[in-house]
Every structure is written in C-alpha cells, then in structure tokens.
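In structure tokens, the next block holds one chain alone, the form predicted on its own.
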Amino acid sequence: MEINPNDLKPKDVYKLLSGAVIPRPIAWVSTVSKDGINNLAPYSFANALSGDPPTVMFSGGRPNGNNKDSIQNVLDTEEFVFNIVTYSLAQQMNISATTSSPEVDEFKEAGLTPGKSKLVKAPRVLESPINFECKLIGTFDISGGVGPGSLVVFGRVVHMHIADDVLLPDHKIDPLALDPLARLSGPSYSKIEQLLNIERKNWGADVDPKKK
C-alpha cells in the first residue's frame, strides 16, 4: 500500500509512526513548576542526541494549541530531569501519563519519591537507576504551521546518577541489568530479554571490495 500522510487524519498517521518507529526510549521527564510543584510524565518520542557534549530531547504534542506541563515548566525554569524507565516501573509510569491540572503532582500520585537533584531544582525519580539532570539548551516547533503541531525541546546533560548495579566497568552500563521499558505502540510495551552482539567491521582489515 502507497499512503501519502497528508491524505490521512493525525491521529492515523500517528499509529502507523508509532507502530513502525520501534522499539522507542522512553524519557521519562520531571519538572517543577514556577510555582513549586513537582511534575511528571512519560515521552516516547524521545532520544539521546549527541555524547559531546552530551544532549537529550523529547518531543511533546500540544493538545487544544498548548503547551503539556512538563514543556511549560521547561520553559519557564529552562531545567529537567530525563529519568530511565525500568520494566518494574511500568505501572507507575503509566499513573504518570494520565492527563491531569497543574497542579496534580504525578510524583504523589504514582507513589514515587522525588529526589534532590545535584544541579537543577527539577527533582528526579529515585526509584529510577538513571537519572540525567539536564539544563535547556532550546526548542524547535516542527508544527510548519500545520496543526498545533509538538514542540522539541533539547537538554545539556550537565550531571548524571547511575546506580551501581547497572554500571559495567569502563563507563559502560549494563543493559540487562538496566532492564528498561521499550514502548511499541498503543498499550504495548516490551522489554530487552536477549542482546545480539555484532562486532563493528574495520575497513581494509575485514571489510575490502577488492578483496571479492
């Protein structure tokens, strides 16, 4: 079947995206409001971008025009905290992505515990192993003048938390010790349960045409 987007409602478009574009991270993002509230909510259009310097996005929608509350509070504190989501938390995570006000603190609602950060006053998720305090670099609308459209937003990773138990030596992590929840599309999820290790070919020493 040939589909041209344009011809097709968002939210079709948005089904056959999500459902092809998989398994995707999820950044698991917490806030607090000018006001002090605490927030937060999953995204799984998100990523990492860049280790030098190291960089962060995720990319949330506007619903009715506006902005969600984790991007306002990012936008007008220029901090947060991209939280790893484990499988263990998968529960929680999801009390977290329910539409609420304001002034609902998703922390108390899914029973989390928000820890101090190092750096930025956006508390982060202590029952998740990794947490990157990161601080604003800035936004790209990608609406194009289309629809309300989402919101990009791009973070400095300026301190990171790393449990112990998913550290590997030589800075690396582990992850099946990490154990992190793969969103698919819909109310699917997934998880890693086995790893596929390729070692990355050298040109002239194991890869060379002229060799054919």
The other form holds:
Number of protein chains: 2
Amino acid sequence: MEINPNDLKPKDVYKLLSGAVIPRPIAWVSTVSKDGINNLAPYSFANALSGDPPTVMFSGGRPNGNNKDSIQNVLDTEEFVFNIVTYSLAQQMNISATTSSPEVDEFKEAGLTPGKSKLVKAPRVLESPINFECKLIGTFDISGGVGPGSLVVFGRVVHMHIADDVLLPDHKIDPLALDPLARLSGPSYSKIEQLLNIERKNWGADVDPKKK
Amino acid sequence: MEINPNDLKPKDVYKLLSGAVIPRPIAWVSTVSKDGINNLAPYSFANALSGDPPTVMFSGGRPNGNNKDSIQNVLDTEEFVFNIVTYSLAQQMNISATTSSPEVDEFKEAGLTPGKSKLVKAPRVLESPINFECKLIGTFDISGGVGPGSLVVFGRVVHMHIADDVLLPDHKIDPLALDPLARLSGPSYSKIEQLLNIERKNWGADVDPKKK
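Could I have the structure of this protein in the form predicted in complex with a further copy of the same chain, to go alongside the form predicted on its own above?
The complete assembly is shown below, putting the previous chain first.
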C-alpha cells in the first residue's frame, strides 16, 4: 500500500506510525510541578540517545494545545526522572497514563511510592528497579501538522539508581531480570521472552535464538 | 546501586543506558551520498516522535570525531528512508551494521535490493515490509561528554510504503505479522512473541497476556 500521510486523518497516520515503529521502550517520567505536586506519566515516543554524555529523550503531544503536565513541569523545573516500567508494574503504569488535571498526583492514584532523588527535586518511582535522574538540556518543537504538534524534551542523566538484582558483572543489565514492558500500539504491549544473540563479527553465523 | 555517570568510563555508562532502555525499535536508515553511493545502517537510539505531523528520529555517534556515513548523507541530501527490520532480516541488518568506509554499498554487502523511493532520492529496502520516506527537518547536537558526542536527526515522513500482509483494517498494523526485531544491548536482540492487551479505561482489569 502506498500512502501519502497528507491524504489521511492525523489519527490514522498516528496508528500507522505507532504500529510500525515497535517495540518501543517506555519512559515513565516523574516530575514535580512548580507548585510542588508530583506527576507521573508514561511516554513511548522516548529512548536513550547517547552514552557519552548520557542522554535520553521523550516526546509529548499537546492535547487542546497545551503541553502535557510532565512536559510543562520539565520546562518549569528543568528536571525529571526517567523510570523503567517492568512487566509487573503494567497496571500502575496504566493508571498513571490516564489523562488527569495537573492537581492529580499519579503516584497516589497508582499506589506508588515517590522516592527521594539525589540530584533533582522530582521524585523517582521506588517500585521501579531503574531510575535515571535527568536535567533538561534542550527541546525540539514539532509543528506544521493539522493539530498543535509535539515537544521533544532532552535530558542529561546526572544520577542512576539501579537495583542490584538486574545488574550483571561489567556494567551489563540482565534484560530478563529487568523484564521491561514494551509498548506496541493501541491497547497492546509486550515483554521480552527470549534473547536472540547476534555476534557482529561473525557475519556467516545463523541467527541463534537462545533461551536464558 | 547508586551511580554517578561521571565516575564511570563512557563505555560503561553506555552499557548501563543501552541495557536499561529496552526494547528499542530499530531504524534501518537508507541514504544516498552526494556522490551517489547507497548506504544502509541500523540505529536503535531511534523512534517515532509524533503522528501529526508524522515525525521520526535517530541518533548516531561520531566515531573518530566524524559523523557516521548515514548522518553525513542526511546532512548533505536532507533525505533518508526509515525502514523496519523484521526478525527474518536480522542477518542482513547485522551485515549492514558493520563499520565500513563511505565507498561501501551495504545493500550489495547484505544482498538487499535498493528499491526506488517516491519522493526522495535515497533508496528503500525492498525486502522490508515498511519504508517511511523522510525529509530532514532538524538536528539536535549532543556534546559535553568525554568524546565527540552524537547528532540526533529528525525527519518528516512524507511517504509510506506498507506491505498489505502487515496491515489490518482501520489503519492498524499487525505486530505479529510485522515481526520486528527489537534491540536490547551487546549482542542481544529480541522479538515480539505475544501481545499483552491493557485497556486504558478499565483500571481494575488484570493484565491479560493474550496469544494471537
């Protein structure tokens, strides 16, 4: 099928794009508003971008033309925490995804514990095994569509909390122990069930699905 | 474990970050150089960013201080194609990931077919079921680390090629039919084996792992 995005409704373009670029990692972004209210929301238009310096990003739309609460809080405070959502935290993530007014503290709604961060005021999700404390380093505005567009937020990771039980020797992380929730599209998510190891130098090797 | 990234070697920070933010979608980026040589390389610090307007990004490091060939080609030509890597294309993806000089055409190395694009000069990967033709709309420079940093490239999707056999009614894409390769870290990849459906309105619902 050949598709010119201009010929479709924006929501249909969104369905195609979010259905094609999968699986996506989830940035579970915790922030605090300038009025001191904690906020927590998941973003899957998100990723790491660089290890040196350690940099992450997430992108949020502008429902009704306004920035999402997380984005507004990042712009106001220049800080956020990028928490990892595990499979076992799927329901709490889902509760935190519900659109709510800025006065709502999604930590309370979802029954999660806001943990003290080391270098930022925004709380971290204590139930999550990995929390990256971030300082805002820039934004990229996406506009020119039918609606009000999106804003991409870039953060420098200034401190990492990593649970010992997901760490392997030599600064590796065990993907099956971490058991992250992966975003697909619509109501669908997935998880990592087995690893496929592909050695880069070994061009002729067959793909070797390997259970842990 | 509490980690200040400044206390670690950059490669260890990279391992932690790329091991934590998983699974990542893979942008298999095809470009053409200003001298007319095709280039193909995978990037997993990549994602969709917005459906309206349709926008994607990928981030590439600067080995030896120079932009990667794909990035340099995007800067020179302001165009690229974002192809989706399926599980069955894992070996070809891996061959295209090998660092090689700008004169090398990774389509030839990997035995892939450069297909004619509709609105950009860069070829698309005919063997991939989804190709998004993109025009460069901006960049974000990541610097301030020990090494030469990275460059994030943003593209507007101007044309979509989507194979009929991965399309469902109502502009949905079938994740199991698409069977995308997911990036973890080190030599590890994964695939989508089952869907987990979580209805956003149904707060009290149990997580319901559902095989297709």
